[in-house]
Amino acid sequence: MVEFTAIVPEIILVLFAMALPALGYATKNSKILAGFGLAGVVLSAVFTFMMANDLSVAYEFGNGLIRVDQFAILFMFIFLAVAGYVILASAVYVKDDKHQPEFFSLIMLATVGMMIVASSTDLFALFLGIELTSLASYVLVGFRKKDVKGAEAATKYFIIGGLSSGFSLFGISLVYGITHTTSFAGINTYLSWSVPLANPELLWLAMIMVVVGFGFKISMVPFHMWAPDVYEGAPTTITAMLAAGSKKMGFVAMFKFFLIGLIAIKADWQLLVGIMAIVTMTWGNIVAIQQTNIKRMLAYSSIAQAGYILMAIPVATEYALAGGLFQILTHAFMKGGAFLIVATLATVAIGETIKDYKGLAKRSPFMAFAMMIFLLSLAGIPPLAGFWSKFVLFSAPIDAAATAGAEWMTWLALAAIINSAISLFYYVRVIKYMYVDEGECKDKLKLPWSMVAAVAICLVAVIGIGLWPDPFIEYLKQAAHSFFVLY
């Protein structure tokens, strides 16, 4: 008998996504459609919570291809939270667009793909989840077909995404040819017993191919070139989903590939990945300083944040993974909230240049305050959530250098601290425009309540995690422990 319990949350989302187009024949009210989609997300979250309460039972599907543990549960909640606030904000954002049911359906199907990646134990299952999310995302980015920037963004995203998928699949086929398995645990077992390899150059080629594919998903330098254009051209609520959701899916893939599949040959790749992390965070921050468009600035900031999270891989300890997971959790609300503010203000004709935010504090005190909190949290200012996640993540290389004798890891922490200080410049510039400079128009803004509510959810999360970080840190340590132990 096949046990479907492990994939019940995904099944719920698929059923609601399939029902939405039919509901679209009965009503064109975007709020009703969004409410229906949101109900599916909430119901899926309820079943996920029920599984989280009883992880003594092994929830598996497909002979172990899908397995739900604390690590998977964490990401499933993150992806569902992102889907929830994106759907809530989109109720008004797409109210004048055609094909609204399909818009919400695609968001839910993209979330299904992310959740499959979170619970996958095999490269092919992981690849299928990534492709499901990617295909839905391509359509969502180009949802407004008459928008020139949107069409350009979707075209670039599709072409580069297709190439990255090809690289990933070729790399996976090489891994299978070398190890005779696509299971992460199986790959690790093979490498543990087969070092030194007869043809190590083939494994290096496979690793490079897979890293190119996954590196695209997390916008790691030099595979980041798509991110600024796509983030700028996509509907802004979808930009929030890409930054806060699908990018995190890419990190799940990277964690599983390196920290499970290739952990036996860690010494061969950890310095290279550490250098890539430093290059990514530095390039993202330096280029972000030069941006005048707030979506592009946030895109390059997101690239820099990817560099921070990437540090967890070369350090490769439970504490480092917990730090990476913490940064992923906080980033989902910090960056998602910032993009939702941009989307909300766009509904009342506020432009996307940074100068358009001049005097925002007088026109919309709540939005200005929320944006300030998100930006300061991204910079790592205490006592906000971003400070604690950076504290745990940045201290992990120092801890590893002291306990494992890997002195070079201290440079990872030093580079991250310097880059975090650099990022403060362009974040504070936006705050200065909002609170110090005078805008041309001083009329109060009337904003859609659903979009304000979505921003408020992110704001409460950022402040709440910042004020009470201990329970989150403890759970993330448990999730990191289960990640290493169960595999």
Given for the second form:
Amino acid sequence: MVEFTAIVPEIILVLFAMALPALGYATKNSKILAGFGLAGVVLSAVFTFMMANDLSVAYEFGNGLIRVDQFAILFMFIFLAVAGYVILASAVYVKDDKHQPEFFSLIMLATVGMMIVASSTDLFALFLGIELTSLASYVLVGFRKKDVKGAEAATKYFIIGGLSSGFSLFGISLVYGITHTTSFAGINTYLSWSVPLANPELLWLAMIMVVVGFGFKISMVPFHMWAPDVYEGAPTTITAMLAAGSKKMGFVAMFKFFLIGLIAIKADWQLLVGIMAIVTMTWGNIVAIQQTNIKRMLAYSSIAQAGYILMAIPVATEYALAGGLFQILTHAFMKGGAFLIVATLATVAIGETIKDYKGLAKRSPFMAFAMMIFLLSLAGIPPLAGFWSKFVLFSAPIDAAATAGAEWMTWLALAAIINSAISLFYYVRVIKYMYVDEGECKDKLKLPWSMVAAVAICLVAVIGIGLWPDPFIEYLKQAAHSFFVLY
Amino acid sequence: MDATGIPLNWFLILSACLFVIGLAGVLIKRNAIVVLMSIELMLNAANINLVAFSVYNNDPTGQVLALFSIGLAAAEVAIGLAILLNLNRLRDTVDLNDLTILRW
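Form predicted in complex with its partner chain structure, per the form predicted on its own context:
After this comes the whole thing, all chains and molecules, with the earlier chain placed first.
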């Protein structure tokens, strides 16, 4: 008897995703379709919650390919939350488009892929999860078939995504050849027993291939060039999903590959990944300053944030991982929320350049306020969520620098702090446009309630985590602990 | 060496060549369809690796993984061609150098 409990949340999502196109024959009302999709997400979250309540049982599936632990639960909740608010916001956003059932269905399938990545214990299960998400999101990016920008973005995303899967698959095949296994624990065991290796060059090659493959997914510099183009061209609610969901999936993959699989040889890659992190955050922030399109600006800010989260890998302590997880959690809400605001305003014909946001505070006080909170949180202003996550994340390298041989990690923290200061410049510029400058049009905006609700969810999360960070930090520390201990 | 009589290195050299040809295709060719074919070459290079390692390690996992990745490559082509077809309808080109609306 195969035990399916561990993948019940995924099964529910798949069933709902399969039923949606059928429902599309009965009704063309996007609100009903979105409601049905949302019901699937909520039901899936309920089952995840039931598993989270009792983690003493080991939830495993497929000979341990999939294992649900505290770390996996955390990410399943993040991904389900992202899927939830994206579907909620899309109900109105796609109301005039064709093929709506498929749209919601694909969002849910992409989420299934992310959840599989979160709970995978095997390099190949993880790879298949990533591909499931990627395939669904290529289609979602090109969803508006008549949109020239969307078609171009989809082409770019598809080619870069294919290249990235080519690299990661080749890297995975080499890892399999060297270690005779694809499970993370197995790779770790092999490497810790057989150092020094007979042929370390081959392992280096494998590692670099996998890093390039995953690096495309998390938009690590120099593999980031697709991100602004795709984020700009995609339907904006999908941009929110890419930034808040599928990018985080890449980080889960990186965490599992480096911090479980390759932890035995961490001295070899620590410095390299550390330098990558610094380059990524600096480049993202510097280019973000010059952007005039708000989606591109947020995309580059997303690249910079990827650099911050990447810091957790070279530091490689439980505390650092907790910081990385915290940043992922808060980033999912603040960046997602910011993109949702852009999507909401697009429905009332406010453009995507930053200048279009002039005088927004008078036209829609709630949207301007929410945008201000998200941007300040991204910059790391207390007492918002972004401050606490950055606080934990940036203090981790300083903590670790106390041990011998890791003194250089202070520079990581220093670079991150300087970068936060730079980023404040372009975030505050948007706030100035919204609050200080006068816009040409002064009419009050009438916004669709479901999109406002989606933004409000993100807003509550950002402010809530900001005011009561302790339970979250505590939970994330446990998740990080379970991540290191269980393997 | 096993019953096939061909040393493992030969397979690895073959797959490395295929991978590099594929990568060069992606980087140099400007026709999106050719790029798509080059990506397939990269994936197939990995499949050769997986099967070769599987045989020489006496471990069937690799062959199963190769089957999965073949299925995946097929799905990827289906989606890729659909995207390129749509691009061709809208823009009347599949030349990657013409994709210049989105840039900084």
